[in-house]
Amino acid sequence: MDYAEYLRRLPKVELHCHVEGTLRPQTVADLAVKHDIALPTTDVDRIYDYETIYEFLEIFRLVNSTVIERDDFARIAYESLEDGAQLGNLKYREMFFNPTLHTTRGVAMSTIIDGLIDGCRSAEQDLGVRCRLIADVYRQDSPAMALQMTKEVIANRRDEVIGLGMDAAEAPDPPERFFESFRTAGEAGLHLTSHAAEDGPPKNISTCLDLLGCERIDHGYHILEDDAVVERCREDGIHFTCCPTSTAIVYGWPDLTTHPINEMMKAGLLVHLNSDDPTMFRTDIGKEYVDFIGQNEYPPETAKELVRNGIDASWLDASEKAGLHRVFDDEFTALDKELAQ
C-alpha cells in the first residue's frame, strides 16, 4: 500500500460538504431527461467545464434546477454519500442543502428535506454512512427571506436535521444581516455554523460567534490576518471546516503548499479537511486527503489528526464522539501496519 492509498482509505468525517455540489454528471443528464430540461452540452463530461466563478454559478443554478422531486432529491443525497464511502472511506457527513435554491422554482421544503433523508437512510443501510442534514442561508437572499427559510425548516424538521448555516458571496453581505434567521433557528434547538472569512474579513468570524451564536466557523482563511481573533479561536477551542481543492480554484491558492491552512494549522487552530461541492470542482473526500497532505509531505500522524478533529468538531453527542474514535483507532493502528509493511 502506498502513501495515497493510505490517505484515501483513512476513515473520514466530513462537515462541510454541500449537496447540491455532489451531483454526478451523469445524474444531472438523467434528470434533464426525466424533467425535459435543456442543458448547455449533451456531452457528460464537458457539464461542470467552467471558468469564471460567475460561470460556476450559472452551472451551480442549472444543474439544481434538474432535481424536484423527492426520489431525485433522495438519489443525489444516496450517490453523495455511496461516492464519499468509496472514494475516501467516509464514515459520517453533516451534509448542507439549500432550501432557498428549490423552494424558489415552487418545489416544497417538505419534498426537499423528506427526500434526501430518503437518501441519507438507505446510504446509512447499504454502507454503513451515516449523515445529518444543516439548512443554509443563502446569502444573496433578503434577511426576510432567509427568516422564513428557516421558519419553514424549522415546521418541517426532522430528526436528521440538525442545524442551520450560511454560504455563498459572503464580502457584500456579512453575517450580521442574519441575526434574525440565527436567533431563531437557536431558539429552536438547533446547531449554528457559518461560513466566515473565506472573502470577508475576520471581524466577520467575531459576529458569528458572538452575534449569531455560531459553535464553528466553515473556511475562516482570512482569520491571520488578525492575531487577536487567531488567539481567541485557539483559546476557544473554535474548529474550522477547511477545504483545500475549491478554495485553491475559486480564490487563487492553486499550490496547496502555500495555502493558508497550512498557516492555521501552524497558529494552532483546528481544522480538517472537506471537499465542498466535490463533483464541481473534480475532487472527493479521498482526494482532498491525498492532494493536501501529501503535496505538504505530511506524515501520517498528521493526516489523523485532521481526521479526529472533525470528529471533535461534529454536532454528535460525547458518547457518539467517543465511540467514533475508538472504532477510527481501531482502523489506524491496522493500516499503519499496511503502511509500515
Ligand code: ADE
Contents of the next structure:
Amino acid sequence: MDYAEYLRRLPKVELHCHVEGTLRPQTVADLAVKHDIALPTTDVDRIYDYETIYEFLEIFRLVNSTVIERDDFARIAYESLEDGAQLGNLKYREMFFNPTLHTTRGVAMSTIIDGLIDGCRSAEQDLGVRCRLIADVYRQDSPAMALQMTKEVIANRRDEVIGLGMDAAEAPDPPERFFESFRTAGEAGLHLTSHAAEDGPPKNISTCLDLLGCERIDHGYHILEDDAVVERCREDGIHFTCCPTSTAIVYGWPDLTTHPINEMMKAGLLVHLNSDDPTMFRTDIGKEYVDFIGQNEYPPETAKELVRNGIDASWLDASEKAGLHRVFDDEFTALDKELAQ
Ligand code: ADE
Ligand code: ZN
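Form predicted together with the ligand, following the form predicted on its own:
Starting with the chain above, the whole complex follows.
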C-alpha cells in the first residue's frame, strides 16, 4: 500500500461539508430533467467552473434549484455520504444545509429536513456512515430572514438536527448582524458554529466566539494576522474546520505547502481537514488528506492527529467520542501495519 492509499483509507470524521455543494453532476442533470428545469449547459461537469466565492455562490444556487421534492433531498444526502464513505472512508459527518436556499423557492422546511434525514438514515444502514445536520444562516439574507429560518428549524426540529452555522460571503456581512439567530438557537439547545476569518478579519473569530457563542470555527485562516486571537484560541482549545482545496481555489492559496493551515498547525491551533463542497471543487474527503498531508510530506502521525482532532471537535457526546476513538485506533493500527509491509 502506498502513502496515498493509506491516507485515503484512514477512517475520517468531517465537520465542514455543505450538502448543497456535494451534488454529483449526473444527479443535477437527472433532477433537471425530472423537474423540466433548463440549465445553462447540458455538460453539467462544466457548470462547476468559477474563480471567486461570488461566482461559486451563484452556481451553488443554480444547481440546487433542481432539488425540490423530499426524495430529491434524500438522494443528494445519500449520494453525498456514499461518496465520502467510498472515496475517503468517512465514518461520521456533521453536515451543513442552507434552508433559505430552498425555502425561498417555495420548498417547505419539513420537506428539506425530512428528505435529508431519509438519505442520512439509508446511508447509515447501507454504508455504516453516520450523519447529523447543521442549518446554516446565509449571510446575504437579512437578519430578520435568518431569524425566521432559525425559528422554523427549531419548530421542525428532529434529533438529527444538532446545530446552527453560518456561511456565504463573509467580507460584506459581518457575524454580529446575526446575533439574534444565534441567541435563539443557543436557547433552544442547538450547538453553534460559524464560517469566520475565511475572507474577513480575525476579529470575526472573536465575535463568533464571544457574541454568538460559537463552539468551533469553520475555516479561520486570517487568524494568523492577530497574535492575540491566536493565543486565545490556542489556550481555549478552539477547533478549526479547515478546507484546503476549496480555499486554494477561491481564496488564492493554490500551493498547499504555503496554505495558512500549515502556520495554524505550527502555532499550536487545533485543526482538521474537510472537503467543504466536494463535487463543486472536484475533491473528496480522501483527496483532501492525500493532497494536504502528501504535498506537505507530513508523516502518518500528523494525519492521524488531524483525524483525532476531528473526533474531538465533533458534537458527539463523550462516550460516543471515546467509542469512535477506539474504532479509529484499531483501524489505524491495521493500516500502519499494511503501510510498513
Ligand atoms: N457555502 C458553501 N460553501 C461555502 C464556502 N466555502 N464559504 C462560504 N460559504 C459557503
Ligand atoms: Zn464552508
